[in-house]
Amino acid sequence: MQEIMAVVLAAGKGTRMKSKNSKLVQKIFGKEIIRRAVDNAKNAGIDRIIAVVGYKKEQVMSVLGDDVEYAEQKEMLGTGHAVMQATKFLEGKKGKVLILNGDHPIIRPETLKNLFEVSNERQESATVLTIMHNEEIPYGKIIHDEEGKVVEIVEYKDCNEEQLKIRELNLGMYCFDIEELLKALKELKTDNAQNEYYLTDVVKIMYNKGLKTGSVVVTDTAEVLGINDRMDLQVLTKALQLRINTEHMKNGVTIEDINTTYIYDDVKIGIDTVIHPNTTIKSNVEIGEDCEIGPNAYIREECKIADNVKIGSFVELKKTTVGKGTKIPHLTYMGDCEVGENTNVGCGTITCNYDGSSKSKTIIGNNCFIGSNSNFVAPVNVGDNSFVAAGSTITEDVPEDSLAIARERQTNKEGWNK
């Protein structure tokens, strides 16, 4: 049986991140770098993934859990050495294995799928993922023969003057024939500038045996960038932000300011919805059609917003469902809440969902009017067609068709200030 496997390299120290934690557990839009790398492989159709862990391995393993199998690299002796630690999972298998970097979190699954599909079509034993780049950056150089085969990959530190002029660069991601990879790994040596086992040498070993070797060039350089420090983290966060926002706009969503709108990558938004500037929409959120969100809105996890809803400025929602046609225009917090259809929630409304030990739910029905500066001490229900007077603190259920007033009667103490 032909297998498609992946080995994700996740053992490096990443000291330039300047963190007490592994750089691989730093987050982009709420998801760890290593989690993104593994999910990209899974979404490319690869079910069996081996993570090679080392530095801060317990943090990486805590993030990935049982979704992958693990090999450990106890000594940092190069990328070839890292892959050697995973050979026990490859032995006896036939098919393809992708070698991926755990610190390249925004590569598209389509790019990975194309890599192994092209490798299969060309019947190549080694297919290298590359980019064309005119600037001088310290990536390995791709050497081709006259037929277009990849002869070798020369690491930047080992390049001569002529090789430094080559513009096709290695990204450190490959698709190998499993059986040929296992053979080539046994031939690796450390006679290079860093005294390490270079995985890049596997390509030269295969070429010298007369096996087919090639490259696949990626045109979007942003998706194949890696992360070494916090500046890189910011660059990739921005790249992912622009990718997500662009995709929503292509699908019929108006985003007024693409640079100040942060939408996590599993959010669903209906057509003709408008997102105003300085809006953040987090994971597992669904927004319907013809809605208006923001500016300065914060839609947190697990919110469901129906069609024709307005979520205005300085509104925060968390685990809240909002019915069709409802308006929450400004300065409101609603957490652990259900709001029905065609309800208006006034300025300064708060659901008091946390009592210090547990969280409770507020349910507000259809066609309600919530006056400004109202507080709902959960758990509490407000029936359909009800009004809540401004300034009320609601601690008991409100029946349908009622007016709830829960505030102290005004008292004036004349002359008190004297």
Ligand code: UD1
Second form
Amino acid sequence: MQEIMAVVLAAGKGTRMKSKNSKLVQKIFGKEIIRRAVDNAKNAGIDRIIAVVGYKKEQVMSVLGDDVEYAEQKEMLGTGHAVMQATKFLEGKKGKVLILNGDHPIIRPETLKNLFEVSNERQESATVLTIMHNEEIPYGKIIHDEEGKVVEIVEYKDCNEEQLKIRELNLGMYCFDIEELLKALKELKTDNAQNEYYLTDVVKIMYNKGLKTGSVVVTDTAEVLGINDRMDLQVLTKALQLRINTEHMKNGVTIEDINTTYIYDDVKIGIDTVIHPNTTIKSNVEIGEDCEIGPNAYIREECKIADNVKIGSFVELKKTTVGKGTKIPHLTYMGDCEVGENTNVGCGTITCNYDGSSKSKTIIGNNCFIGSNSNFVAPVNVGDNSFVAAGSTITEDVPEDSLAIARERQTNKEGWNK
Ligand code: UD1
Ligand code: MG
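So the form predicted alone is up there; where is the form predicted in complex with this ligand?
Full assembly next; the chain just shown is listed first.
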């Protein structure tokens, strides 16, 4: 099988984001736009990815690392110019290449795969991914001839009144015949509203040569939109939130309020678990069956929660494992912690896991009772079946089956107020 290549465009300034940073390192649910774009391409089965970097290239490269190869665009002269910088990777090659805008982070891998397959089947020199959209968004407009071929893509800023009415829009994802692309790139000019080399003009050049050009229309609008400004960032965050939450609900999880539940990628949740409102669950978290989470819970990265666990209001967990049947119902922070099975963690419990320079672990056994407002100055262990008295600051290990009390005795000064 021939290797499948993609060129991902990631050199643009992203002026509309109004940021000190490259727009492509803005995050959605903790993952950078460009990371998402590249991961989607990888998950579509693309073997080799060339990222064109330029503006704030060190930021983009530090996100992508060795996962891609790089071409550099020194001057940002448009999307066509960006692809020209990657030609050395394409020269001498036959077959197809995908060119992908780097600012469409939640496109489904299957959609990219389909673009590639349809382009091959129809034997088109250029196939453009598009959507039908009724709202006024400043994307390139697709013009077809009577046979359905794509004649050209007219950029929003270059449209006349008639063209502005066109509803089919360019998503900036293309499958091209490599040899024809290389030829067409040489013919690009900058005679347009933005004085840029538009990649989109490649389609017109190919069409005018009599080559086959077409479009693949995507139906799920939310999936494919790009990010140019902060409002787009919000729209796509909401779209991804809905997609992820829907997936969990399909898999047997109850989510009381999909609008205020934020579940990042790569979270596993067992059936019959209920997620109450205002809950955030970050990446690489596993939650078992029959759990109750929230309202107002914050479960950060790398937590593992077994079956039948309750994590209640204003509870924050980080790198923490919680055993079966354990309850952590309110106002608690547990970081770098292991809690055993059937333990009750009282209101206001805090693990003091950070001493200003390093993090340490708290280990609490099975069947323990942790009284309210306890602090655990890590590293510290509490053995199975032990009690910790409310208000204790635990600095030393507690053996199993014990009661630990670590607080001042109360003194009453009678008549003091008089
Ligand atoms: C582009 C398309 C437009 C399409 C839209 C979809 C062109 C001319 N227009 O417009 O038809 O509807 O995407 O989102 O292609 N980039 C570079 N170098 C550059 C300029 C851009 O690498 O010199 C990169 C950007 O980082 C970005 C991508 O190319 O990832 C698209 O650039 P952007 O400026 O966002 O293009 P749009 O105006 O959105
Ligand atoms: Mg864009």
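Positions refer to the first chain, counted from 1. Whichever C-alpha set is largest while still superposing within 1.5 Å between the two forms counts as the rigid core. Keep in mind it's a predicted model, so treat the numbers as computed, not measured.
In the core-superposed comparison between the two forms, the C-alpha atom of T200 has shifted by at least 2 angstroms. Comparing the forms between the two forms, the C-alpha position of L181 differs by 2 angstroms or more, with the core used for superposition. Remark: with the core as the superposition reference, the CA shift of E168 between the two forms reaches 2 Å or more.
Look at E146: with the core superposed, its C-alpha moves 4.5 Å between the two forms.
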